[in-house]
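Coming up is one lone chain in structure tokens, specifically the form predicted on its own.
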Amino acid sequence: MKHFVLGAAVLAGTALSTFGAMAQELNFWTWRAEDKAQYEQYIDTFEAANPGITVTFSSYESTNYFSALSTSLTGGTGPDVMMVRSYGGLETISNGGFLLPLDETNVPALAGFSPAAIASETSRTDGKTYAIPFASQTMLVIYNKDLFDQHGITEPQTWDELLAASEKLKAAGVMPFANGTATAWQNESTFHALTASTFGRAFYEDMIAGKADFTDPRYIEALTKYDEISTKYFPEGFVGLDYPSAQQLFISGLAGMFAGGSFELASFATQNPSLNMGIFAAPGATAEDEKLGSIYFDGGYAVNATSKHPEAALKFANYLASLEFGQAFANGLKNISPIPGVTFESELLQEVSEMNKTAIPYIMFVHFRYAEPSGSALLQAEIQKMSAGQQTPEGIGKVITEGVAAWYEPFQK
């Protein structure tokens, strides 16, 4: 396995002298393997600012990632720092007292994060941050430039607006929506991307303060227009197309738009670098509904509580939360970093960047994959029932409300 040698900001207050002459070596994971070489860019930098520290970069597979960071740690071992998962995913570990807690002292940087992002790798049991988060996702609509302008298409203001430019595609042979149904967590992120606007922020904020559920007229109108543009303008067959099949319709110019993540934008771009992109966030029913897109925070560096070199996984730790990380991981991974003071070379990325000052939280990723079972996967599921025909908008409500109030405090009435 290939090491390399690490060099970091210098963590305020702290000496070197701690370190002794031996260098120390640190294990990282992650499950980001295709990040691999942007990686070992930003490993270089570090080394070049803190020699005598050495790390070992390690990448797992996703579906496996997680079994295996729980097996290590539990048995004592595991990385020195590490990724997580944020929200839910977050507390499978961090309630583990695998994960040293992170502060103003020992990591100042955290200071400047916005509450949002902080809130994203915070323990609801205990209340204390574990990680640095490392990026946010915005669901949105992308959209083919082209395409639009070859027929004539400018960005939707309304709701009938958005129906109008998918009528237009799809009388002229091209596929409105290149998205599926298959793909289980598809359906989520897809469902917020075109109804966050519908729902709406009152619905939010009325939700998560215990005065409505998802039996709310506003989120069955969500769930009702979702059904009607996915049943007319997504491609046919749409119910078992999956993922990496709706992605390539977009990608080789098939579809006009993709309803998704801002995930997606680097990967298009990498995929099919002559693909001229656009982004906006699906309209409401008037001009003047908020046009909201959904954030979440994607995960976090987090440092393991037991590390036989703490002082030197605190000052990786720094380097991950620093300005100069940040803009380094923006320009490399073209990704969204929550860390204050970051520019963004690609104007998609500055885009997204303006929407997420005015974006909503994106519901079921942040607010209810605490227990099981989880609003996601209850959702998920009820879409692809609605998709074939099996269940209905009122339906979908009554099945996640009843769901999560086995757990969820606000919903037991």
The other form holds:
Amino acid sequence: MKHFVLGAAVLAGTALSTFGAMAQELNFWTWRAEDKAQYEQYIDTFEAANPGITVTFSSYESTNYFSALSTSLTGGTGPDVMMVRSYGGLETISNGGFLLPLDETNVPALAGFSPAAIASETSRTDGKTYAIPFASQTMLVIYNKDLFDQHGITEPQTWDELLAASEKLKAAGVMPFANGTATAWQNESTFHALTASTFGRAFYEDMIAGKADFTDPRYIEALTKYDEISTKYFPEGFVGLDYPSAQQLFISGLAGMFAGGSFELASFATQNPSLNMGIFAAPGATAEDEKLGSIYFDGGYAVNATSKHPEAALKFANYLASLEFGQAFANGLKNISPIPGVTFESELLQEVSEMNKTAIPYIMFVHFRYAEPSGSALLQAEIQKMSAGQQTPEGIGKVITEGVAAWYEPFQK
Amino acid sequence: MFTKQLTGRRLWIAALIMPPLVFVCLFIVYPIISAFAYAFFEWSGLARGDFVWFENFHKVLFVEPFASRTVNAFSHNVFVFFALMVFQNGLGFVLAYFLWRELPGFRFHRIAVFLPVVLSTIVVGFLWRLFFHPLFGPVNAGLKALGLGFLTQPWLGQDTTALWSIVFANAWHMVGFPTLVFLAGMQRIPGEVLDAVRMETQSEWVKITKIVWPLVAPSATVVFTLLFVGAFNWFELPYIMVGLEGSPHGSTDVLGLYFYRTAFGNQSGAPPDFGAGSALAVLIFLFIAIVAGTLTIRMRRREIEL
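Can I have the other form now, the form predicted together with its partner chain, not the form predicted on its own?
What follows is the entire complex, opening with the chain shown before.
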């Protein structure tokens, strides 16, 4: 009897371990609980093509994601494949050595990604890429087509035309812009959506090359123009208007334009399906000035360096980098996938993806959030001061340049 | 026989105490101690680096931009403490006195005053954010209806009014608490004492300053200490009404928001800095513990035993 029990146990053990070796279970973590249904579909597609690998989808609330992920990774029980943030947010995870470096040898599809996309998931500390970027966002102006038509306005080609269009709406009793700046980060997104073409590509390139800083006349000009348009054409009391109410003003058709991110498009359309939206990149001084959106990448898919099933995890990662997945992702989640070759069902997203081909990086998000004081925090607070009449555009340029010089070497003199 | 009984009793007590004790140690004592420990290490993202002695403390107190943010946030906490002392505790005392004197309608007001206290802070925060809304908030609408349209403001968007607005919302929310505690204190004053006063003077003022105020001292100790702890741990209401950054431009920043931003990051800042965050948490904890302790001991001394 004793022998029988022992024998059964051994047999069961062997069976279990064989089964374990055959079925490789991967854990996949995201902060997108709302996308569960779509991800289940993508996972089904992957599992059908790769028998023997199963993927379990787990989501954590966005604001707690970082703590949950960091706790599990430091405890050695992290997921095999996971969503990670981009830029500075990536480094907090990758610096711990928790992520597998990805390159063209283990994920060949990375070769086709744009350099800007790759840069978003590349650590500045060691120059290695750690994730496959999944979505980009672009700062632009969203407008209400019906209101524009009704008042005989077309997409502005110059800054003066933008002012004229705003004036026309205001005179007709329509709010030109829905934007408010009580929510701090709105100051940054609104500023870039409206003035990227004013400071322009040349300023951006000079600044990154270390040849210019934020006291540059082109940047000051952008701040001056932003101050002018916000004071004149944002809703009354806009400094006390928070982000959700600003969104509602536009969604309900009370305002003609919303300066913001491409991430608004899907939620605006869901909340008011009859809203007829268009987009444009805010114009520069003349019609010849390049019209620029500002782009950044949201995050990427990374592989755990100590995954128990490294090959299966890499297989899944390669699937997440494939055109097949990118297309399904774009169709299902209405996001701009950076995977080359993806096309968009929605005209608006197609237009954003066209705009992305020439967009410049969303400056503070991409380059100045690596240490304190972050360029974003400074820009947001100083613009709020300018809106309150307590700061000048020149003053802002100076505060940002001197502030980030604490850790950004090119600005140290 | 006696010893056996005692042992059984002891066992019983121990069995009852153990679960909560373990719970407290695991979820309160241990995190506090580990926060103390974290504060002495260098952090690079998730990776704990070297033991750096007091460098994190030095950083949050003396190195820019942390130093000026710490001072800015701390000064706002001090302001909130004094403003609430006047508008929450002061008003609470006055209300309690009126309720105690049973002015007309006191039964209704006794409940009405306390009602907002039972609302969740989250609800109150959202409610007042809407009330202060620049375009369709009832506050501005009310002012316009009264012909005071020139007084309308973007309340939460100006550095001159934002912190006051949150203090106001807090006072509205919590004024029922000091009222209740003071009222309970007043009701404990023996009738003989009051009769004796009545024979000496008719002045309400003398009665309040010489009799009521000294005799509700224990209530004052409780209310003041709790307000102190509350004012320096202030987080939920500003977080909901103005956001993690203490918008506009840090004019509503308080230690709670600043600590949270530093330790856990926010979408516009640099990546989280556990070291500096933990150092801030330790400093806030020590400050509150020491001051609240001293405050309680000193205020106990002026309490009179009846």
